[in-house]
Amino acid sequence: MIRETKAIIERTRRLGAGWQRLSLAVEDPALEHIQPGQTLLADTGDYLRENWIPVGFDSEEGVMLIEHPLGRTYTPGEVINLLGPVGTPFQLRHGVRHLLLVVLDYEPTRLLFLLHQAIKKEMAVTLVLTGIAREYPISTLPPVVEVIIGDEPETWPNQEDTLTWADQVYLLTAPMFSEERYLPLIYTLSKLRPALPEGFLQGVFDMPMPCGTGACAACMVRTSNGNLPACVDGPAFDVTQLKFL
């Protein structure tokens, strides 16, 4: 259930050349249980609320961590009105030991909370960054993460090997390019594996979510089960069940 609450920005920190991390003290304790895949709708003074993506928690300071590309400047003590949690948590398949996270020419923030959760569960994690995703400051990531950099938006070194050993794959790209970037990977995987298990290949749709309840129909994703709102049934969908235009 979506709840309205307030948060105080306790701290801001610059990450590399183009990113910032906000430490939020959230008023509603229920949001301490927010899961990877879920987000918050923040009222930052614009016409529409902004999608804020948690990347984890700092248990020592008791704060939620949010990351953004540098843009608007936030100051400690600033109070932000929030709605959340929005969306369905990412689901890790039973028995996953090797998790592959692929970010194709897009900001990787949506997958970072999942990355940290997988490491805590002692999974081996490989993170692929292509295009503008290469600008993310990987020095802030845990050293146990294998990071692969691809110069081209849709490919990366040893692509077939990484797809073969993975027990589950999460893909992230700009929604407008999902068809041209996800379909080649489906084709490649179909050659490597005779049948893809349900939920093995997940595509993440990081779309504007003005209402967070599906009522406005602004974040619909076409699937074999009909048009589904990413803010309710997503943001992750089984890629093999998508119906591209």
Given for the second form:
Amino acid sequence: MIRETKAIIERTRRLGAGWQRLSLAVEDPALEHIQPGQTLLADTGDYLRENWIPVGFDSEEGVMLIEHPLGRTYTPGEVINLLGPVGTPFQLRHGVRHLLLVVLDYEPTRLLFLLHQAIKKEMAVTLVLTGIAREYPISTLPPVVEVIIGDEPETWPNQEDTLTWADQVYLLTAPMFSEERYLPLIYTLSKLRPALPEGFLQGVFDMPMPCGTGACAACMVRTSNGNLPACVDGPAFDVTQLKFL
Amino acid sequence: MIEITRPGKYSLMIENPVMIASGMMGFDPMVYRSLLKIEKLGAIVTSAVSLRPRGSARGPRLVNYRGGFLLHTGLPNAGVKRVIKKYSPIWVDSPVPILVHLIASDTNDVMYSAEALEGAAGVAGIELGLHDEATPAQVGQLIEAARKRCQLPLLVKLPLYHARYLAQAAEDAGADALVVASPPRGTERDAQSGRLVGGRVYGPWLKAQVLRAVGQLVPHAAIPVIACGGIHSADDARDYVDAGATAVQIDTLTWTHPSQVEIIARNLGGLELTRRMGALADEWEPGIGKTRLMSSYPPNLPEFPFGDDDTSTDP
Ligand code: FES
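Okay, that is the form predicted alone; can I get the form predicted together with its partner chain now?
What follows is the entire complex, opening with the chain shown before.
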């Protein structure tokens, strides 16, 4: 259930050259149960709210961690008005041991909470970063994560091996390129695995969200079940059910 | 109670002059229950429906710019019959009247859609959304088509820049109220794709333009005028009431600061109450409706806030 609440920025920390991490003390205890895949809509002074994507919790300090590319700077003590949680948590398939997270030429933040949670559950995680995703400071990731860097925006080394190894795949790219980047992967996978299990290949849609409630239709994704708002039914959709054409 | 339509058999009364504009709460306003007290509102207008299903627009749909944004959704909906089937059970339980926004595409579509809505439980009225290029003759035909098989209160939403031009035709054809206005269209460049995108433009700046249109229309309208555009505070809403609007519709504030919507509704609810009782204006929030300079403003300066008297082309 979406709610309006406040948070105080307790700490800001720079990550590498281009990223920052904010520690947020949230007013509403319900937000402590936010799950990977869900986001918050933050009032940062622009007319529309900005997607703030949690990457985890610091349970010792009791704060939510948010990561952003550097840009606007925040100061500790700043109070931020939030709406959330927005979206449906990512659904890991039953029995997943090998998780492949693929970020094609896009900011990887949307998948990092899932990455940390999967590591906690002792899954083996491989993270593929191509294009601008390579700018993410990977030294901040847990060392057990295998990171593969791809020089081309749309592909990566050992693609077939990683796709065969994975029990589930999460793909993330700019929504406007989802069609041209996800379709070739469906084709490759169909050669490797004749029957793709339901939910095996998840496409994540990271879009601006004016309302976060499914009302405004700005974040609609065309699927075989009709037009579905990414802010309610997403952000992840089974790629085989996407209607690109 | 406030009568927001012309008196008679299609009349619609609401308890609070603050409504939610079309599309702002989608088809299921109960989603907003966790964000504000729906029962404090006057009425809610749903997202747009059409006779047949419509898909969402392809390509970039949203462009953010300083002070507002541009949105082009394609008005996706599952078609009037499916929408009714899915949402009518929710509308029936709504604590406030639900009006369905109907896209005024062509006369047959409007006639069949209005007929379907007439029989739907939980629908208190129709808001007919005219397209920007509609002519007075088309407006007449569309309203007649809606009326042919439907007795529900019929509000007609006018495009901002043609509001004055179309209002009389809407009134003559049997509209029960005029909603001023649909936001204008604009074009902006989407930074991510680099493409120009066309769509409706929203933001607080809209209020000044809509307020003028409302002020110009009210003296000539024999039916209630409902103001819609850019309300972001109780003062904004009161300005519309002062200009003669019977009620107001709140647009994108519903998305950006939903709790503010309830504050505005409580504020105007108080104003209505005190006015009806002949009491002093309600001051639900201290200082509301006043400016620091108001008391020292010379009382006999001429005011032409809505007129065309200023013919100069300077700012
Ligand atoms: S953000 Fe409005 S429908 Fe998703």
